[in-house]
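The chain below stands alone and is given as structure tokens, in the form predicted on its own.
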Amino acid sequence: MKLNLDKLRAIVGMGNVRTDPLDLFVYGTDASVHEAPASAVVRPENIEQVQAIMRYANAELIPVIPRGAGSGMSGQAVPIKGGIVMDMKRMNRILEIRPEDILCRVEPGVVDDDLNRALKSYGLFYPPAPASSRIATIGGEIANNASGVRSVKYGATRDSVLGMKVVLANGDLIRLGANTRVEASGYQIDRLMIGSEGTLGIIVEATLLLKPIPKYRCLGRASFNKLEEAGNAISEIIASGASPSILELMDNIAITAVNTTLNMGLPDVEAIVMFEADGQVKEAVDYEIAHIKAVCEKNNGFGIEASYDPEKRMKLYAGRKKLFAALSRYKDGLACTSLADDMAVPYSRMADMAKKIHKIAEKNNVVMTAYGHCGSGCMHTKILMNPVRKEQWDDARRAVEEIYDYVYAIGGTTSAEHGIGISKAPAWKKEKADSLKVMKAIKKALDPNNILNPNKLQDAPDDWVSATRLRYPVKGAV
């Protein structure tokens, strides 16, 4: 593959084509364990430039990997076979806010938190709110169908996207979706783009559905001496018809990590359940909170507290918010890796899943935690391991396979919000075996030369450990 850098510079300007080895190294990885060098980094600022880049790349059969903030945890933006990494962060304008229609139009490089700051004066917010919202871009969130703590009530990104503009592999620009809440005509191609991880087209504009900011929010916390009882409480809360806006689980490993590294003073119990209710009418929020408290008490929850006060809410939630960083310092010599980290399972199997995670970890000589947005069925786990030891990667490989085998056995799915990328592709392909041919046909129809983020999803390598270099100085071949 030989790039004509002068052609790329003519499209986006001299300073927006990067080939310095340090730049290529940075853009060759994301928040996953993977890295592979890009051939060049190109930073367009408008749709026309994206189209021109794609026409050139398609003609020359050069891979193009769209990239937002690089906060993906599964290797979605890692250029396995080199090519152009297209950094979309310069396309960061909020094009229109229409409060009368509760929608807005944005470019893909707009950062989630920046958008919500702009929406606040209109009394509106954009709900998906992944944990990385401080840096995550709207285009990246759409490409991965991201979600966050309030997904239990407001859904994932897919539930907040009305329409979009997409540049196809050949440079054509297409408009998808509508400006209306419902649309019943033809193939829902916009839905196909959401979660496609940059393999079908490049999102260059999005029309987003907004929500009114709730007037009241009440956040609470309950402790449980048994993980199983916490899982049962979560299942019963959802099955009872309650409408929490947050319903989160933290197991003892998560609690210990937060207490050890951040001195949070959380109770030393097997599990904590965090819950929130929100709304425009306080009496309705009071009712939801009282109902959730009652369910927790029924399942032996104790030390239950809840507050409307913003400072108190922030203090109650601080341990969960800072958990991912805390896990990285859980124990000297162990790194926090995102491998099998965001499966979803039926509510009734939440407690079983959490217990199974711990059993698999012990069996395979790693440490694993169970936490997450359990109100939406999402169970997060991270594998804490010594990443410089070859045998630990073998342990992790076995643990990942066993976890997903169990997930599928109980009717779960591979990824709830972090996407597939490289790390989860072998397991995901096992889950989606019946539909892989259809996906390959769709990919072929929209990207016949296979230049858009190749070697991902259905075309990803079957061995995630050796698919790329690992971002750790592993002693011995992996």
Given for the second form:
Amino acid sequence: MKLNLDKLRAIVGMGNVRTDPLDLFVYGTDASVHEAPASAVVRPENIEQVQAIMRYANAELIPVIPRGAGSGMSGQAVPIKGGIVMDMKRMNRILEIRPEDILCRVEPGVVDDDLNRALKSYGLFYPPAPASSRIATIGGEIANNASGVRSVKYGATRDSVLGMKVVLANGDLIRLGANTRVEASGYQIDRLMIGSEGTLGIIVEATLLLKPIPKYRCLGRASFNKLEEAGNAISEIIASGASPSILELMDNIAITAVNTTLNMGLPDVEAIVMFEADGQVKEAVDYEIAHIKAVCEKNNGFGIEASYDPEKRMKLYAGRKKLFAALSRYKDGLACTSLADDMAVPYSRMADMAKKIHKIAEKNNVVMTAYGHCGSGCMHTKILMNPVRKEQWDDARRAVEEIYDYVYAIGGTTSAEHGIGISKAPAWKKEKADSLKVMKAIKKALDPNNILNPNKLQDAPDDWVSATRLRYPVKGAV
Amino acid sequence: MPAIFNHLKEWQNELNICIRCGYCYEHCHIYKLTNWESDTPRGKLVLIHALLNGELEPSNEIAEKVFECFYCKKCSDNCSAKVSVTDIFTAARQDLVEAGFDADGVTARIDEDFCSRCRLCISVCKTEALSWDAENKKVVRDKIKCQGCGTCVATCPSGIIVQNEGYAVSRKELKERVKKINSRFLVFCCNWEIYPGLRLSRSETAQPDTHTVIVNMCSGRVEPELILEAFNRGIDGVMIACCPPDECEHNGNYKMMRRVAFLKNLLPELGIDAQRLRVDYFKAKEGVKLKKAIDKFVEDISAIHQSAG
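Having seen the form predicted on its own, the form predicted together with its partner chain:
Shown next: the complete complex, the earlier chain at its head.
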């Protein structure tokens, strides 16, 4: 790969091209276990610059990896074989807020929380809210179809994107979708771009659907002595037609982690369910909460409490919020890795999934916990392991494989919200075996030279452990 | 030269524990200025990890990154995995300096030729980065200890202690920022916990704020000239938001309090109502209180203006 840096500098300006080894190294990492250095980092400021970079890269067959905040957990933004990392964070303008149409238009580098801060004075919000919303960019969230804790009510990013502008591999600019809530006009190519992880085009503008900020929020918590009963309660809450805005599960490993490392004083039970309802009318929220409480009680839930008070809400939720930190400090020598971390399974199999995770972890000498946005079917786990020991990567590889075999056996799917990237690709290719050919045909049609974020999704290596250098100093070859 | 990372070695496990979530971006003053990921706390930890494990060769450029930190410690305090981020930076500073690499980053530098040896700077430095070299009769700086609060810069009567440009805290940059303000109110705000949010996105349609916030790292850095410059520009009110008296990492707020008391006496002589200058204190994580305090200040001063007709 021969890069003409002068050409790139002429497009984006001297100060927006970097090739210092330190920048190339940093832009070759994200929140995953993978790393691979970039060949150059460029920061375009407008659509024309993105088009010019793509025309150049397409002619010279140089890979281009679009990048938001680099908060992805599966290696989506890691340039497996080098190439130009296109940092989109300078395209960060909120172009238009239209409260009368409850929509807004933004550039891809706008930060989720920044957008919500700007929307607040209009009484509106943009709902997907992944946990990383403080740094995550809208472009990255769309490319990843991100979602978060309130997806049970408000859905994923795909449910909030009306349209977008995309620069294709050859530099052409296309408009997709519409400015309206509904659209029935042929191929839904905008939907194709959502979750494409930068492999089909570069999102350079998005039109987003907004929601009014609810006037009332009530958050509660219930304890369970049996994991199945918590799972059953979650399934029944959803199946009975309730509309919670948060419905979370924490298993005993998660509870123990929070209690021992952060002294949070959560009830020492087998499972905790956290729930929230929101709305514009208090009576409606009261109704939802009463209904959820009753279902929890019916399934032997106890110690049930709920509150509208912001401080109490924060206190009730603190254990869940601090879980990530707690898992990182679970035991000396163990690191918390994002592997097999966000499968989705049918509600009725939630408890089975949690139990199976514990069994597989034990069998493979790693520690795993089960928690997550179970109200939307999403189960989160982390693999806690000693990342410098080679054998532990063999253990992790086996555990990941066994977990996904079970996920597919019970009708689940690989990723609910964190995306596929590199580390989930081998399993995902198994799940999607019958549609891989179609995916490859789509990729070939839109990116014939395979320059857009190559070696990801259907084209990712078959072994994630050896796909790139691992970010940890592993003793002995992996 | 082969670098031996004696100080960093003991942090290997902590560097593994960092989950690289990137949530530290939100709190980093340097990143908010440059929008380059290699300036974030996570980016620096990635570099340090790479140095320690031989994936990158040490260089002055990497040393420069490691010295680009104000030690507001918001990254450490808010770290998802409770990693002691700034302690790791200090270890990296020590190792890189010992290996012969050089950088200034945000640290304060003294122009020895013009130093009057008054030693006022030594007395205001809480981190003991400045000391008196009796043998050579000069003030010496320990750059590893210097956290770039800038209190000595604002204190030096000769004006010969400086910080490099590029971090928005040099005298010239702060003055330029005051000159560019087009809102009615100005808030000087420390980065210590109280000024949250990434705020990197730009918005032309969102309602403009009544006030502009200048993050100055420590209130000890706010020179009287900056406040007078703001009033000279016709700004309605200047607020200094800083840590409560005993909680300042640098004791810079004591320095600031004395300056403000002096200024408050002086302002009426210049025809400026002293109420237009306000100091308020905020404990860690009191972002909401800060916002309310700014709104109240705007309201109070607007009322004074209205009654004055």
